[in-house]
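Read the single chain below, which is given as structure tokens and is the form predicted on its own.
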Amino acid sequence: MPAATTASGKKLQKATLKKLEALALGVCRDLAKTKSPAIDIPLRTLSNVNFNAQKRIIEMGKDTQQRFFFNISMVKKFTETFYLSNECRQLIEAGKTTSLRDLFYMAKPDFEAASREEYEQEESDAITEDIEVTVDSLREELNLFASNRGALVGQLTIVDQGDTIDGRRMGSGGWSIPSIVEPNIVQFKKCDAKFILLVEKDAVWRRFNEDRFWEKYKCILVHGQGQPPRGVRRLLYRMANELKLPLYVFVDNDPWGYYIYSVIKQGSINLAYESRRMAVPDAKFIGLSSFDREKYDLDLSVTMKLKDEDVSRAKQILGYPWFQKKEWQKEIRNMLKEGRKLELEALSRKGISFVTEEYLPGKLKRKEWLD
């Protein structure tokens, strides 16, 4: 069922659309004043990106630069950014989904003729996210996907383009989380969970699956294979605030997992523009924690030891306005003292199944997270 025929998806397509021709307009009426059209795109930089600690997300600010069409220097992605704004049209008419591959290769003979120069999909992906901030819309509105890349299983019923998916009957792989769950698409039914659990790892979220984790603790079993892609950020988001559930965030105790919690919870610098939509600033870190070792009895062996990148990265971590409380800020000074980091499945060194069956379930029972 095309998203297009659905109420919601008309509605959607419909304000979309609208955008869009707005933008169009913008330039049709310079013309008419006999000015040189000009299109104004919100600056995606790290100086326009600021923390609104009422909020707790990381938001994009109001600076823009202006792209004109009498500009020898600008001319070339001032009309690319139109070029490819009509092709979304006409994806999002047609009731159409597509790539980013797909799209740069649409667009590739013209610009290729026209500029003489070859046409990489980098100008193309950088145009699209210029539309997609001036337009104010996520680029799966403007019909664009990626890979599926995450699973879900748990106490969750969803209908995904008119097929209803049971997530307690997913067997061992789960159900693939497309790129594109908005409203239209993607709908929740029948949920009996009690919290979401993200998972860093593939391979983790399958011992949980295996051992139906879920299934015990009422609970929705969701894994993005290590730094979640937009679509499961997007899914997490929906599901925390219309199902009203608890999010709990189960990464490595590395910088990098620091780094994967925080932007399911803050959002990502790099998607500044996109975090009142992905971010969910209730999320909490369940761990690992720099004192499980300790904690845990676990042997030195199954630790590494941080490599300075990993060093460098967690004093940067450090100086970041929300991972300033107490707990925070001991919790990564411990893993920099001790010089040492632990991977998820360390938790295997203890029992196959000591993770589901005593790790998580104490955390939880004893509230050991942080916020």
The other form holds:
There are 2 protein chains.
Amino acid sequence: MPAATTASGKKLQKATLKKLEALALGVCRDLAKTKSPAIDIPLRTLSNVNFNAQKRIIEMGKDTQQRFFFNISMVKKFTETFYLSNECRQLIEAGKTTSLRDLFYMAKPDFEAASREEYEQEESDAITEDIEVTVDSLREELNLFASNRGALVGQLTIVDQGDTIDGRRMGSGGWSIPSIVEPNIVQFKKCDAKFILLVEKDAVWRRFNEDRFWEKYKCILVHGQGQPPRGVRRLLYRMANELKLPLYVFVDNDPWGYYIYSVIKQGSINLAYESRRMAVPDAKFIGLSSFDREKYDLDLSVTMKLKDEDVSRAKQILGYPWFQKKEWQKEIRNMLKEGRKLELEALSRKGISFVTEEYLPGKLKRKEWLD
Amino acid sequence: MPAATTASGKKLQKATLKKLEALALGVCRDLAKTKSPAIDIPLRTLSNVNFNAQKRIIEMGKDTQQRFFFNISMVKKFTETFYLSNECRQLIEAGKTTSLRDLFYMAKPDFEAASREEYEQEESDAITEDIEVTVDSLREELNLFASNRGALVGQLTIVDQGDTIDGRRMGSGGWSIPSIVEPNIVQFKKCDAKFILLVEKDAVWRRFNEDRFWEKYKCILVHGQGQPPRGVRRLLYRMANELKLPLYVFVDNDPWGYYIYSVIKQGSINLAYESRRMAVPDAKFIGLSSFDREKYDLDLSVTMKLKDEDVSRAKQILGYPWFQKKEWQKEIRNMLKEGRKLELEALSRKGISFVTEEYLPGKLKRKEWLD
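Can you swap the form predicted on its own for the form predicted together with another copy of the chain?
The complete assembly is shown below, putting the previous chain first.
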């Protein structure tokens, strides 16, 4: 089955093909002018990453490096860039998608034969990221997929590869969120949701689904099995923007939970170049908060002591430009002061469905979230 | 929504409740007779595990230990057993399910208050396993769930919590396999499948789904994201037995792949007591085989060197009673001789869809599998 099933999907794929071709044509033009062929590759280094306070996302800067063909230290990477971009072209033309691991294996024997050195996947992954930033296409637009994690239920009908998925009738399991959710594959239909709720853990998501929270509170319920994979992030982005829905993030109260929220909201340093197609700067942090233990009268024994690495991670997060709001500083400092972390499951102590019947409805009603 | 939506589901839950009550009534009877209350708990030790060659599964033996109430070293565990079995009773009565982590948090403050020692989840998990074997109910029948991993597409219609899920219309994502797939939650309807294919990796599963392998070859296509979680194992068991379908397991050619296959087929040593409700002794190993590299003329560079731990693991597997068939010894010894392992993705070198169009159809046609 071809990946592009809709007119707009075909258009998107065509546009990506054009960009890959343009990259190759640039080299041909250089050669025709007897110029040393070169490509400009945006720099994916920390020095070229910054927080755009206006857009409220982590962005890649404008620095680039040139990669030359006639340069002994660059010729290998130069060649690999075109080998792999040609593989992507073939994928798109065949309407097929594949994993980075597959791509690595497709190329490995040739790369090793040419260089007589063992080839590692880190190398082909890095070149793939170069291609992404150079032609300005998401990996998913190059028909490459990452991990298939996370699930969705709720007040939304989705079309996935031509099949209609009604989020209201997905049982206890839900729709398994695919790794590529670009518009050529996934489209949104009937939406009755008022918001999106991302729950960090699948076990807690199950509680919300079993209690049919999404029905009562008219929402779309998503989990990403811990740190959400790219497919989930991209889907959240698309739903938040195209369906104009607020997104609430519900995570453990520990530095890892803050981090999950922050990646959803402004993107990550490592993948800064993808923020503008994945980050949701309006995402809200709905809990758990370091003030919840006292507020909800939870026994101290359901909290856990912060480990040394938690403390240093929390201190690091305190310094991030995107956590400088007064409320956030208060939130993080209070966790450090208490010296404890609190997991979502700890709320079960107040009753199995306390989280779906009291905790979250109350927070939503009182607009008790951090921005 | 109550967990039991069907008459048979309600019956199942009632039967589990009866077993939990019987456990408690035994203690009451002991007390009435002024006998020291005791429960018999089947031993979950290696010495009480054996391979039943006739049933072809790993089983728990008949050894039990007594747990007394009037015994200073046992009273804590004795009490915990009834505390937690009472929590399970309440779950079943409320028609709700929960995770082991939730259960731990529900009990932690009380256990700590009583013992004045810090309570760890390992302890409540162990007691829960005691309850499982003592009342002879799967954890899932006690309404406790594990991880939510894995997905399914293909020629089967499923009812999940009353919602109809058509495996033929699940898009690229598939139905996310829930952690509890007991008959009170999941039922099978229209099945047009001739077999079940379990693929180790979600990325390879995606290839099979995209190529609509399940449509052409009339099968049910499942992945478990590596070592399948309990929900996936239990679902495979139920489909293989209730739908009378052969099950083919498709894994990397390395000791880990052999192990995944062997757990599916005869169960694991750790969870020996669940084999008879999870193991599928007729499961077939369809690849990758250590002979495939040569047979399919794959470049040596797409294989990887066995690490030391791979070699020792393979030697250990060679000795397992359930790997004593001549063909299996040949298979494993050949991997050791070659000193290489081969990942599913390596087949991509022969073409993106080589695996779905040539490799697997050929193996199925020639009945080229190991049993």
